[in-house]
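Shown here is one chain on its own, the form predicted alone, set out as structure tokens.
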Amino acid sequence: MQSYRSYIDGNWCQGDEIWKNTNPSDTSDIIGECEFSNRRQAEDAVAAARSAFPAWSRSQLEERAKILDRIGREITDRRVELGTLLSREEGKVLSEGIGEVDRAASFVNYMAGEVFRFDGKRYASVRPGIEIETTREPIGVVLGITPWNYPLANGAWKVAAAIGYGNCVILKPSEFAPASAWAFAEIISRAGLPPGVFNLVMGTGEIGDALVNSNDVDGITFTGAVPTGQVILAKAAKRQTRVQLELGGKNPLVILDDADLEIAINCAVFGAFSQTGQRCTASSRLIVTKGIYSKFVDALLKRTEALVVGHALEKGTNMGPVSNEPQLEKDLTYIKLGQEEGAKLLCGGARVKRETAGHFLSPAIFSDAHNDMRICREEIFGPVTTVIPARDYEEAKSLANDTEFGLSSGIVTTSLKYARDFNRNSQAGMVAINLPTSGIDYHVPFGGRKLSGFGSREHAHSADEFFTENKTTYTSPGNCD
């Protein structure tokens, strides 16, 4: 059986506690055993990163680019193998697993080129004889904490940006998806990085807390739940540690009367139920104007009931299992709550039996929901969506913005007027027009507003705002030769 160990200062380290990593499509299938680190090992990882930083921060750009290129190439070469592991571990269907691998490789490859665009600017001074230039420098030791729903891609975009800009990094993945993080670390371990530049620390929230509280961590980039992110922010603020948070959403998809019904249904079903609804950009609120409401609900119900729920690696499966037992219990709790609140459960919301014992849940649709219901306000993070009626566009827009979250939003309409107005007035970090709210490109900024995010955006050129800091230099030629 495969053992997944932490990687600290260039060595694989035996852990203390053993966590059995099970397949959510078949809980009798043990993928491997994850050896959790202890607090001393967490401290060792921080110390190793701190020790490696001075030399790595001054490393040649071409060296960094070549290392990232090796990592990206191997991820691509092993895309089917790694995608199968992802699907087996996390529960997403195979096409989604391979898609995540491709995204991870694309971001690493992008950063391999981005390191050469790591530059500064020159300015004219208001004072005669003075020259001014700005440069960007790596911040130091970065802690990346990643979720279980995108264990490879999320780790890739944090780690690649960190080391590409000259930082040293500690990756702490979710205990619910250790195998994918370990596979990524194993690839990195052979790419030519000096010891200590990259470290992998396996463990639960206790180990994460030890890393967050370290005085030698200069930046924390976290993707996960709002309560955890708020705790991290509060602790980091005491030491003025730089923080980047991506915390999920309660994303609206507005469907107007003039919408193309087929496009609307495609956007809604993909946005709500792809990857079993376990995406921070999932369409969990479908806000539909009255003229199309009945036709939309009927078509949505028909399309959703046709989805095949089953083993993530079986051909013909449209939606895999919920990733883990705690998340399944949370989904079921919210489904019960929605019924108690008075929303109409049109379909789904029950555990499904298959040939293998897994966390299978039929996709659930609540109609006649209201925006003040908890199922419409709190992130569920499962295959559960709500349909909220609206009188007209203005009310739909108001309902879309009536949320504490602000990650992603969308509208389906044939009206350029409404599309432009919604884009201008949506209180979200990302807006999709006639497209699902889920689905992002790797070369553009990613992130949200309100409770959905804090700090600079992830991805692309925006990454340098978190992973580097600005230095302004004033120079007088004086008597310099």
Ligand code: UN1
The other form holds:
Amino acid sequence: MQSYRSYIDGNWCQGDEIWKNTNPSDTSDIIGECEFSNRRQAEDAVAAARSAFPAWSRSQLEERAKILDRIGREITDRRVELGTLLSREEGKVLSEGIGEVDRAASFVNYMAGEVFRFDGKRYASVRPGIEIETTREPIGVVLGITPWNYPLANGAWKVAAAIGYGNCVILKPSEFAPASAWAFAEIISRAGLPPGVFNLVMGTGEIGDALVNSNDVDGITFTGAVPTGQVILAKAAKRQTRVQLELGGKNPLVILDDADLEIAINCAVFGAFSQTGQRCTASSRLIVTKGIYSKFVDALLKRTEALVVGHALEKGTNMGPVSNEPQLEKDLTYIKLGQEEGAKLLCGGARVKRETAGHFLSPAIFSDAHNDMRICREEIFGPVTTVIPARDYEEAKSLANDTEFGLSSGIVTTSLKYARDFNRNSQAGMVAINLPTSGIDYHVPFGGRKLSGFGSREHAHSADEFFTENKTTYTSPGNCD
Ligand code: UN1
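Having seen the form predicted alone, please provide the structure of the form predicted in complex with this ligand.
Okay, now the whole complex, with that chain kicking things off.
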């Protein structure tokens, strides 16, 4: 059986406690054993990163690029194998698993090129004879904490940006999907990085907390739920450690009377139920104007009931299981709550039996929902969506913005006027027009507003705002020759 050990200062380290990594499509399938690190190992990882930093921060750009290129290439060469492993441990269907592997590789490849564009600017001074330049320098030791829903891609975009910009990094993946993160670390361990530049620490939130509390971490990049993000932010604030948070969402998809119904249904079904609804960008509020409401609800119900729920690796499955038991319990609690609150459960929301024992849940739609219900205000993170009626565009727009979150939003309309107005007024970090609220490119900024995010955006060139510091240098020729 495969053991997933921590990787600290170039060595694989035995952990204290063992966690069995089970397949959510078949809980009798134990994928491997994750060995949790202890506190001393967490401290060792930070110390290793600290001592590797001076040399790595001055490493040659070509060395960084070649290492990233090697990592990206191996991920691509093993895309089916890694995608299968990812689907087996996380529960997303194989096409989604392989899609995530491709996304991880693409981001690493992107960073392999981006290291060369890591440059500065020259300015004229307002004072005579003086020159100014601004440059960016790596920040030091970065801690990346990643969630179970993107066990490979999320680690890839944090780690590749960290090391590409000359930082040293400690990755702490979720204990619920350790195999993909471990496979990624194993690839990195053979890519030629000096010891200590990349470290992997396995464990639960407890070890994550020990890392967050370390005095020697210069930046924390976290993807996960709002409450954890807020705890991290409060702790980091005491030491003025920089933080980047990519948190949850309660993402609205507005469907107007003039929408193309087919496009609206495609966007809604993909946005609500792809990856079993376990995406921070999932469409959990479908806000529909009254002229199309009943047509939309009927068509949505038909398409949702046709989704095949089953084993993530079985051909023909459209929606895999919920990723883990605590998440399934949470989904069921909200489904009960939605009924108590008076929304109409149109379909789904029940455990489903299949040949294998897995965390299967039928996709749930609540219609006639009100935006003030808890099922419309709190992130569920499962295959549960709500349909909220709206009088007209203006009301739909204001309902869309009436949320504490602001990650992603969408509108389906054939009207340029409404599309432009929505784009201008949506209080979200990302707006999708005639497209699902989920699904992002890797070469453009990604992140949310309001409770959905904090700090600078991830991805692309905007990653340098978190992973590097600015320096402004004033030079006078003085008496130099
Ligand atoms: C997407 O919509 O494809 O954890 C991206 C998440 C996000 C990424 C979602 N960090 O769901």
